[in-house]
Every structure is written in C-alpha cells, then in structure tokens.
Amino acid sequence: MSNQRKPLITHIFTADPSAHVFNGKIYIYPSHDIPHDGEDNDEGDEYLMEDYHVLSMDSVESPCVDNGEALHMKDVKWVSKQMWAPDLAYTNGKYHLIFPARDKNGIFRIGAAHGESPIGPFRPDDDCIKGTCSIDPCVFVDDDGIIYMFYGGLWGGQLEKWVTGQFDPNGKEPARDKPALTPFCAQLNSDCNALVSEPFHVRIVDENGNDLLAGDEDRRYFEGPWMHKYNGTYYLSYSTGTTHYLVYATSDSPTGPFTFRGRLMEPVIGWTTHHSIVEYEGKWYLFYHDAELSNGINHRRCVKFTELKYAPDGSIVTIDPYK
C-alpha cells in the first residue's frame, strides 16, 4: 500500500498520532511540532506545540487530508504552553479531544474540548480535569461502556514528580532496583470532563509476576500509553523512552496487572516514538512518528503508519520500521 511507512503529510511537522475510525474513515489526532532553533533537553522544552490539527483518510490507500486547526492554546483558559500529545473519544454523541498542557503554574494537567464533528472545531472546558497530572492521555471505551484514561510520562512529563501524591518539583525516578513508575489509570464520566474514580498506577510485571524495575530500560514504562483490545485480551503498549522501543504487555482486565510480552517496533529515527493501534476493515495498523522528514531533528517529526500483525498465540510480530 503506497501510504504505508511514508509521512502522511509534509507541509507541517506532526507527531504522537492517536488514530480512530468513525463512519468508515480514519481520523488521526497528532501533536503539531513547531520548528525553532532552541535546544533539546530532558525537560522537553524543544516541544513548543500550540495547537492541534486533525488528519483524515478515506481509506488506508487514500491521500491524507489536513482538516486545519481544530484547537489553539490561546482559546484554552487554563493553559500556559505546550499542548502535547492528545487523544479523542466519542461518547454521548459528541467527540471529546483530551489533551495535556502546562497550567498557569507550569504543571502538566489534562483537559478536554468537545465538538459535534470528528474534525472539530472543539470547545475547551474552562479548567482542566480535576485530579489529573502529567501527559499522554489515552482514552479507552470498553465494550461495557466504562471509559478508562491511561496517562503519564517521565522527565518532561513530570510523572516522577507525583510519587508522594503531591507535586514535588524535585521529585526523582525510583532507584534502579525498585519497581518502575507506571501510567496512571482512572475512569472518566460519560462526558469525558471529570474523573469518577481515584487514579492509580497500573502494574506491569514480568513473566513471573514481578514488577518491572526502574533500571530495566528495555522493558519499563516511560511514556505514551495506548490501550486496545484484541480477541478479548487487553493490550497496554508504550514507549520505553531511553532505549527507543515500543513495547506491550497484556491482561484479561483493563486495569491490569499487565504481563510484559515484547516489542512492537524497533527504534525509529529520532529520540523516541509515540503510537496508536487501530483496526480498519479487518486489519490492524500501527500509527507512529519518526524524524525522517527533518533528517533527525527531534522536534520536527512526521506521522506514519504500517500494518500490525499478530501471531496465533496473540503476540505481536515486531516491526522493523525501515525494512
């Protein structure tokens, strides 16, 4: 298929794609990398990101269309800067854009904006979703209608600053021989604008049921959670960050614990990646980004996709992005 593994659009830089299917079309909700000459650092200051564009494709073989700006941070009262990787959920006949950004105190929170169309425009709530923190929301609507949100990212995403339950600007990751931090999970209400359960850290364990350790950088959680369901099994996939892998763990419950299973994708050009997985017309696809379009500049990325395949035992066949 001609679109696969090629930048879906090239007139702007895009990253962190959340893909969904509505009314037979594929809609992609990425972040928008703004070119600049500032430095890269572990706090993510290079990722300026002020607005969201919605991309769409009539099929996996159709051209990708940029439907224009759907939300800008100047229209969101609580935001100070850095509207990073979003997701979208469809509930109660409306489309809810769920996104992270720094509040007026520089602390990452998660907010919501709502629209009648999958391409927006989206009307933001006046305040963030109370009780949220960090980045990378993934909203998963289960078959029973319960809405779960998974979220959190280390370093620039501030996840390690919430270990005590309160924001600590000096918060650190656990010691390498201690259990790794994992994403938060909480239930959302049907309007996707409030938590209806207390957030908790999902467990990610090895084949023996032991928590993955912070020093296990090939397998431990870093950022970018995504949840999907295949043949009755829940798949939590995420980025390992420092080692540049996309990996996954499985469970028979959406709240875990999740058992580590392996890699989705080998490293891409650029520091890390952020992905989504969606079914379309009986096949499964991985949407991701790399920095090929900019020859490796981390904050000038492009969204791509490729087919994802399962082995008979439910494991995912590891993808080499350049073969």
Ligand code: FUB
Second form
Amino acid sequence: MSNQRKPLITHIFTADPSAHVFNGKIYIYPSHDIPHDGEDNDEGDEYLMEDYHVLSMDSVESPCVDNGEALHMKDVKWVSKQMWAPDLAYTNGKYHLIFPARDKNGIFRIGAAHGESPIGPFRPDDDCIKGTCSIDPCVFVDDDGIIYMFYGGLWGGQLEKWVTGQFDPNGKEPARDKPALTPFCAQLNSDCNALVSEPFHVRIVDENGNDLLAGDEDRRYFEGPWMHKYNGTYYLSYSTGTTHYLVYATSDSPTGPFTFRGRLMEPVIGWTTHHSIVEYEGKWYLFYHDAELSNGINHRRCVKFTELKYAPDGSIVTIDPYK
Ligand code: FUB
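For comparison with the form predicted alone, produce the structure of the form predicted together with beta-L-arabinofuranose.
After this comes the whole thing, all chains and molecules, with the earlier chain placed first.
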C-alpha cells in the first residue's frame, strides 16, 4: 500500500519536512510540534518546538521510522525557545543540521549542529551563525560545490523586522504597492558554521521582469523557501502564507532573479504550508505537512509526501492535496 498523502508518523506531531536522500534512503528533517492549549497568534507563539527527530524511509514504499531525538534545545547554549523548521546539508563527510530558533534576546537566528550520521546525534555550535536572522533555512549545495542558504519568514519569523539591516521590533512589511520582501540568500563555508558572503534579498519577478508586490498575496514570498535544480534550471519554491499556496519561480542562476511560474500545491488543512522537493530513483517527490491528524489544529501537524510531476516545458503540475 502506498505511503503517499498519509501522515508518515502518528505518534508525535511533525511539520516543515526537509527531505534528502543519502545512500539510497530517504531522510526527513521535520519540526516537532508540541501539543499545548496556549495562545495561537500571528507571532507564531503556538509553535513551541524543543527538539528534532529525524525520520527515514528505506524507499517510498517502506514504513517511515522515527529515529528518535537527534538534538534538544537544552543542549544548545544560544537558544531560548522555538526551534523551528530545520534543514540538513552533507559536506566534507559530515551531516550538518541547520536550524532557526530564538536567541536569548528573543530574536530568531540560525544555528548549526554537526554529526557523523544522517540521523544524528548532532553537536550544536556554541553560538548561532554570525550575521543570520529570521527562520526557515534551506541549504542548497550546487553542482560546483558552492553552498547557498536561503532563509526568512514574515510575521512570527521576523523578516519584516530587518528591513533597515538592523533588528527593529516595530519593523513592518512594505506597503502593498511596493516590492514584497523576499528570502535572504548567503553562501555558507564548507563546515556550515559561518557565512562567507553578505546576505542579500533574492529578486522574484513577474513575466515582465517587475518585482512581485507586497499586496500580491497569491504570489509574493511569505516563508519556507526551498531550492532544487531540474534539467539545469533553479527552482525557488515557497509558501505564500496568508493565501496558503505553495508556489515557485525559476532562474538560470541559483541567486536569481527568479521569474514567477505558478502554483505547485493548493492549500492544505491548517494555516501553514511548508515543503521540500527531492529526487528519488528518477522520480520527484514533494514533502509537505497538513493538520489532518489533529483535525485542523495549526500547531499539531503531520508530515506527508506525494509524487510531483513536471510538464515538458519544465512547469510543475499543480497538486491538489486531497484529490
Ligand atoms: O513550524 C513553525 C513555522 O510554521 C515554520 O517555520 C513555518 O515555515 C511554518 O510552517
């Protein structure tokens, strides 16, 4: 029986799956949602994650295994709370878990923890990666070995609080007729513990080359960036947040500008959408989450996956998660 479009595990709540393939197996790096009855608000206070579990599947037909806790907040010196959506990068023979969390001042930063196995355990660095901010890191190792990190998320993710280059607790999104905020991109060193280039906002433009506007909520960037390469083209996909779509834009360069192409998935049950895209044995898969397992409670989510298909022109066929 196929695992597709079903909760991959049900004994804990999981979200924000970053999927990777190592040695013929699929590894999934999700957030771990903790059930509670506290406040649910635009700051994301309901997302109270404290640790990471690594999931794995021997194949797309195999059961999903929870390999247990790979990193806990109590072992990360710089973190105060909310270890949100992580990613993983394999470089220099080591596995690097890259994750966002609030520092001791309540500001989201991105940190790294390192291990010898894809399932951890991971040893956290003493401090976050200098020069980082916000949430939702996606680490993309290009064919030439250059390591790019894309990151940033609005509202609870604080991206709009960095428009001046400094953290401004009163920072606001641009006016609706101004260019939307977009994810940061920066290069990481090969140990994945330092930035080696200045972060900049990538450009996401429409078919006429104009930046998407902040009021264009069906298309503009909100959070959850993912980068993959298909037939030599770079695909930057992300969540539109308030309108709950997963969408994508493409470029000939990993640093853009990216031209908006369309919707890759219709809204799921629950407010957030967050995904990753991975190739496995010649087919492509979308890993995502919804809140089906909790009947729609936003912070009790479950990770799922489904096959993703491309049309001959390289566009992605839009997925309806429940058809
Ligand atoms: O899981 C916490 C936050 O919710 C993530 O960082 C966002 O992408 C959204 O899924």
